[in-house]
Amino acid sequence: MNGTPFAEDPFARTPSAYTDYRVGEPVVDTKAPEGPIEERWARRRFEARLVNPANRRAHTVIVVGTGLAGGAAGATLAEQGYRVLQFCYQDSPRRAHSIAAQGGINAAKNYRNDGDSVRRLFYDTVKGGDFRARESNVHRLAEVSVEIIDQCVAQGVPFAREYGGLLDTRSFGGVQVSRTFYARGQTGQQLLLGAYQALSRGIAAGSVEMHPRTEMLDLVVVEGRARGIVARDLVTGRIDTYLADAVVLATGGYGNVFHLSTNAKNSNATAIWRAHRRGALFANPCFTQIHPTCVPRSGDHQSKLTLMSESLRNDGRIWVPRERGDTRAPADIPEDERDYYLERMYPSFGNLVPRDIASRAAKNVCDEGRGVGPGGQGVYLDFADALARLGRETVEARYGNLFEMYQRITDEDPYRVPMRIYPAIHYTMGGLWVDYDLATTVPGLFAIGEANFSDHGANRLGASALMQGLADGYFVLPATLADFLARHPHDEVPRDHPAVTDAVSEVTDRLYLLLSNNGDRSPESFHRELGQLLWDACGMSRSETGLRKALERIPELRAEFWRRVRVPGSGKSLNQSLEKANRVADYLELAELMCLDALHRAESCGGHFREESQTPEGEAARRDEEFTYAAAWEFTGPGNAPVLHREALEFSHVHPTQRSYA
């Protein structure tokens, strides 16, 4: 960007479909250590330069986001002595979307003595990601997992315990051990409250300056280095710049680009997309996760979907009628006329296969005409056997709040009738490209948690998001950020620096354009149309034909948005329509890159299922000889085709094979 007013931005105003792209130089992770994989994280920490405790208070770090990754990072950096400027658009840090996580958090503690280990967690995660993640990063995640539980217990997180007082665990999809620690169906909430109380200590001590109800709208890059952000106070409309020595994005994923997802309605992609436009590579944007256990949509009026925890698959059995068009009530369908299709197809893992496999299987049986509920878009998750085996009291202790939530949404009692579930957008494995230090390609800009791409490949295993967020925030970033600050002395950036004033001008011009457009369609209507288009073309199943059609339509829809969008009110006060329109404008750009990435990756892997690349059994067929790489995309200016930079992935410890859960 060169300071040109956004109103003249051809990428915003005119169709600019690109079904072609340029290939640039490979991108290389230069921070990953050599040597035995078990020693790499220890070696990196030892080789990292340190900041003297007395000098830390001279450094200011911006952290955007207060979920598990952001809250943990802000609390830890403040405890170390840095001055932290922390931002969230919610009215309180504890309302970050991490609070909605239900099922649990993985850690290789092996409390059950069932064969778990750091090595096995590493193996399961690489395999579960369909061999599209970095081995070094995943092994570090598995190592750090055991420390996370100790940290959280010390904070007072009320994990479930066995009769003898030890921490209890349960199983999640894609594994054959019980390594998931949980707090009933509220694990995310309890973990976030632990991080929030640690962050609150920093706020009270004055080492964290908290800015709630404030949304980042752009990144300030000075002489090639991230030095701050432009943000808007959502209550007063005031636009300010905040300057620092480094910027950390912990803003979550971009699943809401699909309109209907399990994400909080205000979760958005603006922070990472603005960073991408400022020079940060965006990796694997087509790798999105569809969660198999969500409450089915009930009509076109819906604005979001609700997750039912994967933990329910420990005791619930998934089935559909054997015959097409069977509309009988579930209690009227005899056992021998039911198809427990996951148990039949994948006997070794049963109902606990990975999410991508369970989601595609549900779609397939519904496409065959055997789905249940309105429109046949659902399958049963039945607890009759668990209730008979364990009793209602035990089932209620494990899942009571989830059952209550389901009943409130559907007015159906899951203790009496099976739940109805169907896959929905839940998580994004893609994100800003980062190296082993969690640093993006813009010096001084770091991305942690779901905002980066690094740990999950093409499919995330259940209960691993909380693990990654806390690993990045509590343990990884504090070590690697210190190394950056120690190696890169800085001068203070004046507020009238041209890069700062240009960034502010571009933000204000963009908001003015939205407010003055005076069109005839709401931002919500464009978001809904884009979401349906993206779900059809780049959702559970993708094809070359569908993706090319989407790449033709999205630029047309984007041009129509800038002609016809109407945003009432002003920018000088609370204006949720303006917030929505600004986010949808970014979605209309991001969606195009997602479809291009999906089109170029002519293989199936994990959550990315290309119809042209499948086995005779209908499973994902990878093409390792062509696509064993992370696709990192460079923004080259408005209206220009992006540049693809490939990061080759090497597998020395977990060798790629055709995934089998049979």
Partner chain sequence: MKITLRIWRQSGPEDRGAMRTYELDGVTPEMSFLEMLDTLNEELIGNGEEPVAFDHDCREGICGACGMVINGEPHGPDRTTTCQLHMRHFDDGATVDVEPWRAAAFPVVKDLVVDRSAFDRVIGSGGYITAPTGSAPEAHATPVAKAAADTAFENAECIGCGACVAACPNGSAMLFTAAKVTHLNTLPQGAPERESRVLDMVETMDAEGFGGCTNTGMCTSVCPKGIPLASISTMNREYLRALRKG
Contents of the next structure:
Amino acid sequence: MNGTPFAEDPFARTPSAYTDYRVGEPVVDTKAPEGPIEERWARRRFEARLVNPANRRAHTVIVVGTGLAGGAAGATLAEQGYRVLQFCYQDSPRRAHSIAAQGGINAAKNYRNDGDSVRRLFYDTVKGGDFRARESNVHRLAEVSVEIIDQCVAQGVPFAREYGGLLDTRSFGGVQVSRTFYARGQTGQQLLLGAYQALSRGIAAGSVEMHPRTEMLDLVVVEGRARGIVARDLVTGRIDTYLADAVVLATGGYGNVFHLSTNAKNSNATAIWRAHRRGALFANPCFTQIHPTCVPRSGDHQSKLTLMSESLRNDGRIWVPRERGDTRAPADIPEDERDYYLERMYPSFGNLVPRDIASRAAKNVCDEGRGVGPGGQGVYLDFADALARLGRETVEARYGNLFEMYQRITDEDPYRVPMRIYPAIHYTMGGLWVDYDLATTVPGLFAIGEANFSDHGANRLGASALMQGLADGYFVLPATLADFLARHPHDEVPRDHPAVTDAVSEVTDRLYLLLSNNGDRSPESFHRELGQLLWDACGMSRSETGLRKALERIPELRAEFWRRVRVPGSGKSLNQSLEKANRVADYLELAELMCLDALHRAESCGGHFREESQTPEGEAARRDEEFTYAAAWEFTGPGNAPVLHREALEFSHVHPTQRSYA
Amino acid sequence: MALATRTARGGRPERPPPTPVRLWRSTIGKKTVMAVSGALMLLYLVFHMLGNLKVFFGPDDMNGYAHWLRTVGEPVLHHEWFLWLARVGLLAAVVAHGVAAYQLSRRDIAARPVGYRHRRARTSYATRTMRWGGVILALFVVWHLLDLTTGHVNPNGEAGRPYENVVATFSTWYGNAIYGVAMVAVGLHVRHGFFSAAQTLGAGSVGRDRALRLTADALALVLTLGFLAVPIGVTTGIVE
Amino acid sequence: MKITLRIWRQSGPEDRGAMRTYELDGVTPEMSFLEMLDTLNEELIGNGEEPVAFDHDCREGICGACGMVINGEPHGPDRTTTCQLHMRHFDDGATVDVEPWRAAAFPVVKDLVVDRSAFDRVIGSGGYITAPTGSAPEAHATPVAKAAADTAFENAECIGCGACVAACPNGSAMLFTAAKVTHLNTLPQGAPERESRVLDMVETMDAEGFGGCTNTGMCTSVCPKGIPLASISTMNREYLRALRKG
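Previous: the form predicted alone; requested now: the form predicted together with the partner chain:
Up next: the whole complex, starting with the chain shown before.
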């Protein structure tokens, strides 16, 4: 499909029943070379143009975000000799939310000799993504995975090791090989510190100009090309324009649109949403991942949700009372009045069914009124059997730190009382549409890591987020970006170019509007309301009626926001309410697109479950005939119907099958 | 707020200053000077205390020991040379210890210009009293030298007769008071100082932490009791 | 629960700042300390007042952004990060003093927010292993003894929150710097830069205006990640060794 548009529209038979959007031209990835899938990445790198080392200093690249993808990219580009301007809203690049990833990082090293290979990792990832990812990209990810481990070890990342001094691996997320490298429960932290340290070296050497506590508020597009960003210094309130030859967004996912998620409080969607408004297509926004084992919320004050490693399901048994409204203490509920629903429904996988299935089942039993804990939003994860079988010592060795964390939050002792868990938004597979080169549809704008719609299709496997972030940042982007820079000579953009000044005044106007509104509701209250709305309509389970209702309500809420929001203080100094309000304003637009995407995709796949599309057993049913494509949306103006551009997906190496765990 | 993007170390700095200069300039280096000088003084204190205990064996033993100290090293060393070498060494240690402590303290105070409104003492007493304890000890040493070395402020003040001078000092209330306070200060100072010096010189480790602290406690206790034994002996009449 | 809060309010670096008292009702024991402050801020916004500024992000104890001195103790009475401290550790009707980290090297930006960029500069002066992307040898080329790997990990756990500096009466960053020196100098991969790393990092640490270590142990007693005091001794050893080698 190299460069050739579709001869005929393969989607002609797809019913476009909804009037909320228009269908535009298909979008095509023209960068992945043809030929055997194993050779595509090597070919692409060979065909890529290079930038002469002596000329690299003359090229400025903006990198927004300092997580695994952004930190790795900034450090690598600086090492190669480019001038890097890097931004993060945190006070230090070391605090990006990649730091909170617990489990591990996959790599097809096959150190265990247990049958792993690049091919198998590729296969597992495509299948795990429920056949909604691009094969070429996923294969490259699997290839690059082995280099990541080498790179990180060389940087001093203290991975877990065995007594012989070699790296330890474990099996993770239900795969049959042990390919997950880990550093206790802090793998994300250790990998991020590795990237941060490499970046710090670049900063000290003067090759990276670091701007912490600076938030990107808009993209500057000059004559169709991304040429810079408008950013606000969060301490002084100063709005500045930064110009460059290319802009790389590594700003993470948009899970915080749900208000409660496992994301960091300040993780936000502003950078990618602003880029979307400036012309970058946004792909598969409804593909969100829900993690089944989070600590349930304890009240209205709840500000975020804490994830507990999935490994708990290896030994814990999940249950709820058989009868609804049973408020007895768990210990008082006799065995025959408990419903171990996962074991009952999925006898062969039991408590180890994939994340989306476990999450949905928990939601269903809670919707039936059988949930436990405050508000009935929780299910038990019981270790009584494991404690009796293995003894406290073994359980402590396996899960001690998690039990401690749970007890710290809930003040309940999981050794005595069953844990309570509930699913929470955890990761977003959707994001800015990118081609094989990780380039968006705006020339000169790249998106890496969770910010792009990436390699995970409709569902991400455990321990693959870290892999993708580092693959993009260390290895893929630096190669493809050079090709772009070499092929696209440019002139300096004058600072008074209308495109620049327009972007600045748009940003300042918006902030002024927020500050001068003088309403009566806090930004947080809107965020909370939107989050609840979205969680109900576009969370674990989605239906046409629910989504349509949400699509009606969101514009109303948005209007109310602009009418009633109140932001105290000024824009001339640190003002966290202003930051929040500005982010919520974008969530109010993004949420609508998510619902629309969820509505248009009238199939269930991966993390996207449509109640109308189920198997007779009540499992997710894909509709490959109609929906084997990535949905890339074009922004056409606030409140206007977006345009859908479909990218057809071909599966010539992994054949689509329906998942079954019964 | 932006990080300094170009520090002095674009490449390696031209030429590092000589090692002793580098040592003295850094906080760790100054602490090392304090640790080494402190260790020297501690070693001296141990011998000093053992010598003091001779008081319990009567005037001849004590005065004989004092005389011997002046003849150590003969004939290689001239009369009293050993004593003077030791005094010069100790003086150097005191000066180095004091200057480093002074400079470090100024630095430390400058590093925490604003204190907390909500005050709570959480460090140990020995740790908190290192600075003032050190000053008290320095003042004590001056008095102690005038009292028992030069004899200027000693009620007896007879050269070559330390036993009698000691008994005279501890027959006064103020002699006992000054000395008592100083010896408690010595104990506290040694208690934290020994552990701190071991840490500074790199002897600390997770497994050794407890042992080092116990050693410091024992050393402090032995020194304080050993030194206090003399005035107690005089006051109770065991020594007269 | 009802809580009386006395919070340090300072509108900017130039402002003198003062403690201000707020009464907060409806606090529940399940709230985290930061959620309690969120609640206060919602009230303040409702009254048209400026909310209390404080750094926070992950709210699960790993990013190191949050940190305030609560009743004289960095991160409060439970040895954890502020975001993981819950209100059940306070009595109904209690008065709670909340202050920013205090150190010359951490100037106050606003209210409880301080500037910790000095830490980044300490890391930038040597807290890394030079390993340009693509140059790495096969990961198993150099086995690392488990004991060394464990020590490295234990020290690599530092989250850079700055509680050690806030707790130290000398505003010293020795524990922070020592954790990174110990992490990297313990690993064989860190050996080529072993001497320059410790010399440069200590030099930067001193230049940033942190105080010296008097081994009070306050740092380690408040460290949410339990970095041991012995790491400081390790750094001292590494420093003296590096000086000897010139």
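Here the structure is a predicted model, which is why all the values come from computation and not from measurement. By rigid core we mean the largest C-alpha set that fits within 1.5 Å across both forms. Positions refer to the first chain, counted from 1.
*Asks:* If the two forms are fitted on the core, does V379 show a Cα displacement reaching 2 angstroms between these two forms?
*Replies:* Shift at V379: 2 Å or more after core fit.
*Asks:* Do you see a C-alpha shift of 2 Å or more at T327 between these two forms, with the core held fixed?
*Replies:* It does shift by 2 Å or more.
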